[in-house]
Each structure stands twice: as structure tokens, then as C-alpha cells.
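Below sits a lone chain in C-alpha cells, taken as the form predicted alone.
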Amino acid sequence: MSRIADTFARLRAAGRTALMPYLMTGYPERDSALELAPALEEAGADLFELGVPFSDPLADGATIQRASERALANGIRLEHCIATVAELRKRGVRVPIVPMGYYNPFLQYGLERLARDLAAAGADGLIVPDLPPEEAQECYAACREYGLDLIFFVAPTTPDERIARIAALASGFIYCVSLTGVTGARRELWRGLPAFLERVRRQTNLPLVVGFGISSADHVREVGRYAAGAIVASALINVIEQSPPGEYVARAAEFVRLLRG
């Protein structure tokens, strides 16, 4: 059983919703993730989505785009992201870590090399928002060879037959996009979310994790009624961005404690 599968099984037995914060590698400072991740784990994070900065993050809204631009300006490249995973493991982070990035840098790096190096560093999976299932065989094979879960997205606009095709390739969990649009904090969840998640549930037994727009403890609780986990990205990046210098780790940890409720 993978570390991701084990985490969801343990949380399901405890009746808890998985809380998965998103951190951008190299934001706000080059090595900020090395301070943030341990603090957020202690505050209640169950998994981490660790962003790999990219110049054209087409699934992301303004908040994460700014974080990506800052990280790139800080000199962050894919090699540093892999090294960050390894260093987090050395520092005692035990929860699953799932890098999230766009396909072009991964393809340039080499997919088998990427899977090998991520696995050796201690990563548990890979999230690639611009990789459709029709083009995923090479990445799927590399991840499978090195024991990484390849995480796929489904959206409210995804037809049932395509959800079934995605579910046949996916492992770890299914990333369910909670709205039609890009990432970004929202005041309210989409009213059609329960029906959408039920459609996905009919196609897979994998845990369903909801992302895009999850911004508050109320959102996390609501998502937990229908899904196994919630990803909080832009709202957390906003907290970090708005914190005074030297206070962003403590304020981010407090925000995660509030989300955990």
C-alpha cells in the first residue's frame, strides 16, 4: 500500500477529512517550503501538494501565478523542487508529498528520470494538470515503475465515459475540480458539487479530493460530507503573501489549524 493509500485509509477509519495544503516551492523565499511544510504538518496537514513553478500555469489563477513568478525569480527549477522533497524527508516530514507541475518541464527533464529521482527523494506521486489521459501512457509507465501515484483531474464538464477512462489510469486519488475555471479563493462552493462528486464516485473507488476554491473551514467541512479530502491552495498562498516579513510560517500554520477546525 502506498503512503497516499495508507493515509486515506487511516483518515477514513478515523472519520476525518484529509487536508492537503498547497505550497509553491521557492515561495516566498527560495527555501521557504523547508520551514512551512514541517510547521503545517504539525498544525494538521495530512498531505502536501508541492508546486513546481512554471512560466505559463494555465490551470492557475492570479494568486498562484504570482507565486510561480516569484519562485522562478528566486531561481527555482525542477531540480531544486526534487531536492526540496529530499530535504523535507531528512527534516522529518512524514506525510505524503505530491509535486504538482506542468508537463513541459517534466518532459524536458525526462519522464523516467523524473519518476526515478522523485521516488528516490521521497515523493509519493505526481500531479500534472495539463496531461490528458490520451497522452499519459509514458508518464503512467514511469510512475508505475517507480511506485509513484499519478494523479488525474476531472472537472464538472468531464463526461462520464471520460471519467471512466481517467479512473482506469489513476491511482492514489482523483483530483476533482470544484468549478469551471482556474484556481482561486472563493466565498462559496458550487451548488452542483455533490451531484458532480456522485457522478465521479460511480466510476471509481479511489478517494475523491476536491480542489479549486476551497478557502475556509466551512468549505473543508462541507467537502468532507461528500469527498475524502480537500486541497487548499490560493487561500493559503494569500495568507503567506499578506503576512509581514518573518511571520508567514506562523500565520500559515494558524490558518491550517483553523481549516482543520
Second form
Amino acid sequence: MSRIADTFARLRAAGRTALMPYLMTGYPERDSALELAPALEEAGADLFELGVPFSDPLADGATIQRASERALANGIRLEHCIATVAELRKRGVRVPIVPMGYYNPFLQYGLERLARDLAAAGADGLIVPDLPPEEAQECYAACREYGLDLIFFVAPTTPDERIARIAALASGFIYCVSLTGVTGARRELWRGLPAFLERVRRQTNLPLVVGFGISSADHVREVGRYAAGAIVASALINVIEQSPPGEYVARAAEFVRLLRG
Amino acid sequence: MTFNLHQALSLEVARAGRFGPYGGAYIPETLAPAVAALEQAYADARQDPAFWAELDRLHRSYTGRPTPLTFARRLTEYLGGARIYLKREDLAHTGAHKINNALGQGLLAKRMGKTRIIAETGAGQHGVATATVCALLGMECVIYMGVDDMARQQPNVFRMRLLGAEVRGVASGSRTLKDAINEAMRDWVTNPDSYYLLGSALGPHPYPTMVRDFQSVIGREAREQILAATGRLPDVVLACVGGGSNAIGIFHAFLSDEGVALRGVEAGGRGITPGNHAARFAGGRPGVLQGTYTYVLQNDDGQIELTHSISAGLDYAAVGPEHALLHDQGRATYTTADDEEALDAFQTLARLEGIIPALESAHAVAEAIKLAPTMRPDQIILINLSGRGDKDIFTVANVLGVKV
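Shown: the form predicted alone; wanted: the form predicted in complex with the partner chain:
Shown next: the complete complex, the earlier chain at its head.
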């Protein structure tokens, strides 16, 4: 059983909603993730999504765009992201770590080499927002070979029969996009979310993890009624961005404890 | 046995829209149904003679097609070599070939029942064409444009607004065409019921095919016109290549004419060093940008390079995927003209022919200036003069140190 599957099985038995914070590698500083991840794990994070910066993040809103630009300005390369995973494992982070990034840097690195190096570093899966299943053949094969879960997305616009086909391929969890739009903190959850998640639920028994727009403990609690987990990205980056210098680790951990409820 | 994801998915459309290895549809899941619906709608329209009849009627009565073919007599004499003919897309309504695609897609959007159109623009020509078509067909229009491009193409910004479009400035990234496309795609992800009217033969399938189909009217007309005027086919067809829609539009009719050399001209900018040009074949390698696999200017890490060209319409980090295939096959060759050569060509054509070309098109003219003297007087160069240069006079005046 993969570490991701194992994590969800354990949380499910404990009746706990998985909380998956998103950290951008190299944001706000080059090695921030090495401080942030252990602190957030301690504060109650159950998995991590670890962003790999890209110059043209077209599925992301302004917050993650800024974080991505900052990370690139800090000189972050894919090699550094992989090394960050390895270093986090060395420092005792035990929860699943799932790198997330756009396809081109992965393609240029080499998909097989990427899967091999990520697996060796201790990563558990891969999320690629601009790689729909139609284009994912090579990446899927590489991830399978090295035991990584390639995480697929479903969106409110995805028809039932397509959800079924995507679910048949998916492993680890299914990333359910909570709204029709780009990433970014929102005040309210989309009203259609429960019905959408119910529609996905009918097609699969895999854990459903909801991302995009989740920004408060209320949101996490609400999502927990219909899904196995919640991803918090832009709202967490906003907290980091607005922290006084030197305090962002403590503030981020405090925010995660708040989300945990 | 290797695992076959596409069999497992039983996706019939898998790998659709490929030009050899290039093309595809690398898009967020939220857009996958919208792109599939577009693909289906276009496949239906493509088979429907009534759709093409309506487009043809509008081209004749509104666009001003067929556009003329002009023999550039004084330029030919001045260069003293091959005879040079110009396909006058600068005379199409709105001043560039962009209207061919905007009108085609506008009719498709109408047919799909869409009421809100999103588009990106670089030089502003596609934005103006889209705003024009939206006014004609009565649709809401939002245009994304990099703020740097807005500064250098102010007349077009004003024209779009006059035509009733909302122009939204994009201040992220390089603040040019690439960033405008990112922002248009973000709008589309947020509003998948809107119609994204992409302006070049770029982006996810079906755009590269659809845009090429709408632009191939240029080559069909030009081929007929040059045969009528000279009794033979040209030796060389020249076109500038940004995304590559005017080039693919004129090339397509000549693809199976083996004796006709096809040559695309990319922006050499200030020189072929990172960040100073937009020559994807000279300086790039295959990768994925904005939904398609093609030649992309990128660093070793797969991050997209900044680009530069004096012409906003060529200032883009990727080239249309069909050009990537034509390049690899050797059916078309791709060269560059730098900023200075384009500026010279801009002025030369104005003085010798009374035609002010768009700075984009001036890159193709620059190549003719290099090429014609090396050819015989019985040979023919056909240039796709893709747009007129009124929009560029402030840029050119600025470079020449003239106050307008």
C-alpha cells in the first residue's frame, strides 16, 4: 500500500479529515520549506503538496503566481525541489509529500528520471495541472514504474462518464477542483460543491481531496462532510506573505492549527 | 507488453490534433469539456457547406476578400533579382489577416450559442479583429493584452475600445503576448461557457487546425492569383512567423507544390541570445507551452524565456505546432530578420511601393531584400504582407528619434 493510501486509510478509521497544506518550494526564501514543513506537520498537516515553480502557471490565481515568481527569483530549480523532499525526509517529516508543478519543467528533466529521482528522494506522488489523462501516457507509466501515485483532477465541468474513466486510472486520491476557476482564497465555498462531490463519489471509492478556494476552518469542516481531505494553498501563502519577517513559520503553523480546529 | 493508457481510457480523441509529435492539448481538467465541445462543434461546422458559405459571403461583403496580389515593381527593380509579389492582407478589413480567423471563429461561437468572447492580443491586430467581429455579431468582448504591448500599440487599444470591447491590461510575467494568453486562459477556466477566440495557430487542439483552416484562404487565393498573373507558381513563399497563422495560412495551399520553397521569418530581435529575440527554431527546443507541444524558448530547467522583438506580434516564446513539423520535415525552412532589418524593410517598402507594412510583415520583406538579389529575374518571390503598419508608426518614429 502506498504511503498516500495508507494515510487516508488511517485517517478514515480515525474519522479525521486530511489536511493538505501547499508549500511552494523556495517561497518565501530559498530553504523555507525545510522549516515550514516540519512545523506544519507538528501543527496537524496530514500530507503536503509541494509546489515546483513555473514561469507560466496558467491554472493559478494571483497569489500562487506571485509565490512562483518569487521562488524562481530565489533561483529554485527542479533539482532543488527534489533535494528538498530528500532533506525533509532526512529531517524526519513522515507524512506523504506530493510535488505539484506544470508539465514543461518535468518533461525537460525527463519523466522517467523525474519519477526515479522523486521516488528515491521520498516523494509519494505527482500532481501536474496541465496534464490531462489524454496526454499523460508517458508520465503515468513512469510514475507507475517507480511507485508514485499520479494524481488526476476532476472538475465541476467534468461529465460523469469522464469522471468514471479518470477514476479507473487514478491512485492515491482524486483531486477535486472545488470551483470553476483558478486557484485563490475565496470567502465562500461553491454552493454546488456537495452535489459535485456526490457525483464523483458515485464513480469511485478513492479518497476525494478538495482544492481551490479553501481558506478557513469552516471550509475544511464543511469539505470534511463530503470528502476525505482539503488542500489549502493560496490562503496559507497569504498568511506567509503577510507575516512580519522571521515570523512566517510560527504564523503558518498557527494558521494550520486553526484550520485543524 | 506496455501499458496503454489510451486503451485503458478508451478515449477516441486521444492524441488528436497532432502534427507528427507536435500539438496535443495540455490543458487543466476544468477546460477539458469545453475544449472537447469546441472540437465537436468545429468538426460539425467543418462538414457544413452552409457554414462556409456564410463565411465566404461575409468575406466578400465585409472583409473585402479576395485581397489583391500586387506586383512590387519598384522593389523588384531596386533589388535587381527575382520578381516580388505581395499578397495584400494589409487591405483586409481591420488591416491584417487576423480578421480571417476572427470571423471564422466568431461564426462558430455564434453557432455554439455563445454570447461572451475572450481573446488575447499581442500587437493588437487580433484584438481589433475580434472586437470588430463581436460588434458585427453582437457579442460581448473581453481582450487581454500585456501592459507593455498596450504601451507600444496605443492606437489599437483605442480602436478596440471604440469597437465596444473591454481591454484588460496584463501586468504579470513579461507583460506581452504570452502573459495575455495565460490571463485569457484563466478567464476561460473561470468562465468555461465563454468562447475563447485564440488568435494564432497555437494553443491546445483544435485551435492550431481550426485557425490554419480559417487562414488558408490566403494561400488558396494567392496561388490562383499568381498563376493568373504570371502563369506559374512562385519559387519562394515568404511569411513572418509569430504564432505562425499568416504563414501557415499562405503555406498550406503550396504544401504539395514541391518546387515552391516555403520560408518563415522569425524575429531576430537584438540578436540570438536569451531574452533578446523570438527565434524559436534557432534558439529553442521542443516543450509544452500554453496547451501545445512545439518549439519553445526555454532555459535548461524548462522555464519559459523572455522574448524581444520590435514587433509585438512576433514577440512570443512558442511557435505553432504545425510549423514545428514542417521544420523537422524540411518542407519549410525558418530564418530570422532582426529589429534593424525589419525597420529598414518597413521604410524601404513604404518609399518604393507606397505601402507601409506592419512591423511583423516587414520581417518577411526583410528576407526578400536579402534573397531577391541572389535570384534570377525569371524567378518569383511571393510575400504574405500580413498587415499594414499604421499601428506601428509611433514605435518606428520613436526608434528613428522623430517626434510625431
